[in-house]
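Encoded as structure tokens, the following chain is the form predicted alone, with no partner shown.
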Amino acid sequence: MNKLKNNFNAIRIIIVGSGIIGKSNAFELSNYGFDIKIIDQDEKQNSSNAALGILMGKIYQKRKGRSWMLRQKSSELWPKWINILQRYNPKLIFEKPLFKLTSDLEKFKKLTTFVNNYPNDELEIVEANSYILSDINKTFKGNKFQGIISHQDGRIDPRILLETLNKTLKTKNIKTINDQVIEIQKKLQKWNVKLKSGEVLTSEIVILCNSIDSLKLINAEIQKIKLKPVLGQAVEICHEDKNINFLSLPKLLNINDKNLITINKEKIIIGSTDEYNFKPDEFYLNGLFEFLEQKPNWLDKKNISRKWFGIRSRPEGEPSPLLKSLDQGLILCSGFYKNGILLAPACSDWVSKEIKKHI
């Protein structure tokens, strides 16, 4: 392994984008001894800010195609990643299980059929009269839910994941340059990466992980690549009702396709939206409060204690994500839509294998 690392020491890699995907690629590639730099003009504004961190692998109902294969690979790799990353931050955990509930009878029937088709995937059917739902029904007064529990799906807190990746990369001397890449140009089998500050960096490999901004650095028309922005909003609700205790709920809920994450007795997160725009729309924010047949008193916009949004990217005309070699030494790893955290290990594994074809 050391001999292999020595061979790679001379290979310079620039990763454009410091979100979860960019840093996950850096983490995976750090095992090979490459000279790695991450470049991002503003870490706080990348698409990872839209992430709630909910991972839906086994609960994913389309069981074929590339997306399913990536989910399977990531499900295999995530436990190994967490085992390594916890050495740098024990707070990083995979919270399980995930409840997926609906008040729609037809949707429940489809979920039931799905569970019965995959008896080995630790999926559990929860009917309306189940004691498991008693606290949920109490909190969401007047609503009658049914659904399934996925004991292998859950959540990785994106904030803690980024903190952990930062600590890990720091120990490996991988730094993030706070600057904007304005141009990449190939010259003599190497890539010149021009920064807004005027500095030009040279590398053998460039990996574009900067979501929709990656289109600014390539000839998207020639490459036939289209990405559209998908804005996601989320809110934190804080109530003062002494009869309501959010800690009585499961940690992770998906109710009528809205994600809910319990924070403490008084606080819960609800999100996110799908808006094909660069600016949040009040209409979609309202949707985070109108997904139940009967709305409990605490589910009110006046109880918003915090709200935020992030912009992701979704490919047009082809599946998400985009994993492509665009040129010798130029790799695109982008367009993750909602599955950046879930697919990070599998896609980083693909990139590391693809790089070896370029060198």
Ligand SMILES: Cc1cc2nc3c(=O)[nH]c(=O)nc-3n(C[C@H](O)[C@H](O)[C@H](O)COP(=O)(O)OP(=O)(O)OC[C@H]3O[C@@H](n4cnc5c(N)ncnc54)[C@H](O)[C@@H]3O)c2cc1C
Second form
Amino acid sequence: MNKLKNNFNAIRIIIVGSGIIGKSNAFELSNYGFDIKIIDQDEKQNSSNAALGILMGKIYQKRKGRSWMLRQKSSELWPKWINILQRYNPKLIFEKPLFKLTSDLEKFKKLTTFVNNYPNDELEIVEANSYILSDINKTFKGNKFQGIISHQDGRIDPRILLETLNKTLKTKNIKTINDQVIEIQKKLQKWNVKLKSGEVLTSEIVILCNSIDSLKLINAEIQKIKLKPVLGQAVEICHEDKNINFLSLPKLLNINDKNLITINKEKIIIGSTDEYNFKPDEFYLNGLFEFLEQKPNWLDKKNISRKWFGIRSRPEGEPSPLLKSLDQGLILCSGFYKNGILLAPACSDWVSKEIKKHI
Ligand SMILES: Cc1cc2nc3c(=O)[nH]c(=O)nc-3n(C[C@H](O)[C@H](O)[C@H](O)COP(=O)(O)OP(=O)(O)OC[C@H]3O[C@@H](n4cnc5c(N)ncnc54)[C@H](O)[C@@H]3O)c2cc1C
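With the form predicted alone done, generate the form predicted together with the ligand in the same format.
Full assembly next; the chain just shown is listed first.
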């Protein structure tokens, strides 16, 4: 394969899975002239479509280890990616800032120490008596919050992102084949990728970005890879109370570890749960309504106007995500039970560097 090193367009790459991770890998690799195809049988029903898109880079308090390094890399890459992707869809934006609030005094003290330790990270302390909280206190009557504002964290709308990546990949002639990969087999230094339709595609590189189902395409026992399904639920609340206007709130809030996104005067999204299951459980859904000391009237299950869930995969016995070379030309990029949107650029960067070691 060495002869091909300077001739990347002779190298065929098949990406299995067209969620945010599969599409991001295709976007990153499109810079190098590879011949790329994505395969997915049902990309509208994946966890990427269910995600809220909150990006918590700087607000992450553990400032060492692989997880922090991936966050740092993604925080550096996201503005560059947005710059390029906006040429294909100006609607794609990185909304900021993110408010992280708590009613727990001990947690607030920890947040304060954290902010003071990182004075250059555009983190701002919000004390209980701050004017910034007056509208929040009105909407969440009876609760006493304090917290921080992270001016560099925020949200990318996942659906707009997926749509933008689709447009971008189309202009770069990267095709998505609507089919399911049922088997991958190595033959003479190449990979035969068998589809449910019966077609067999051949490639030099296969990247598995198909979350929990990547286990079905590899010998997980020999590779010692374990993934568990983690279901996440989210709800949209719609109220009819004339005295409540969600637009008076910051757009992006994290209160007592629950994410909230204001949509308009009457609507707000709350998510998400962590359930080790394939089916949504009412017990966990209740958790989206029970995270405050005093529950405002509008925070009631009868006000649910929409609810949805997605299934992600969580590695067992090792940290998320799984970034591994499993064989010559076979790469695993999976196990994003959280933060798939946040970490997509950093992980795609890792994969593209790893591929260059394979060819
Ligand atoms: C309710 C909820 C809220 C979330 N909020 C956030 C958030 O705020 N911020 C954040 O960063 N992350 C969030 N996440 C997590 C985020 O959604 C995931 O980390 C991310 O979407 C994982 O992307 P993925 O591409 O790995 O998986 P997926 O989006 O699940 O994509 C995998 C794809 O592989 C395809 N596939 C599977 N098997 C095959 C096969 N054999 N052949 C072909 N195709 C196959 C599937 O059809 C699917 O389209 C949230 C998740 C949920 C559920």
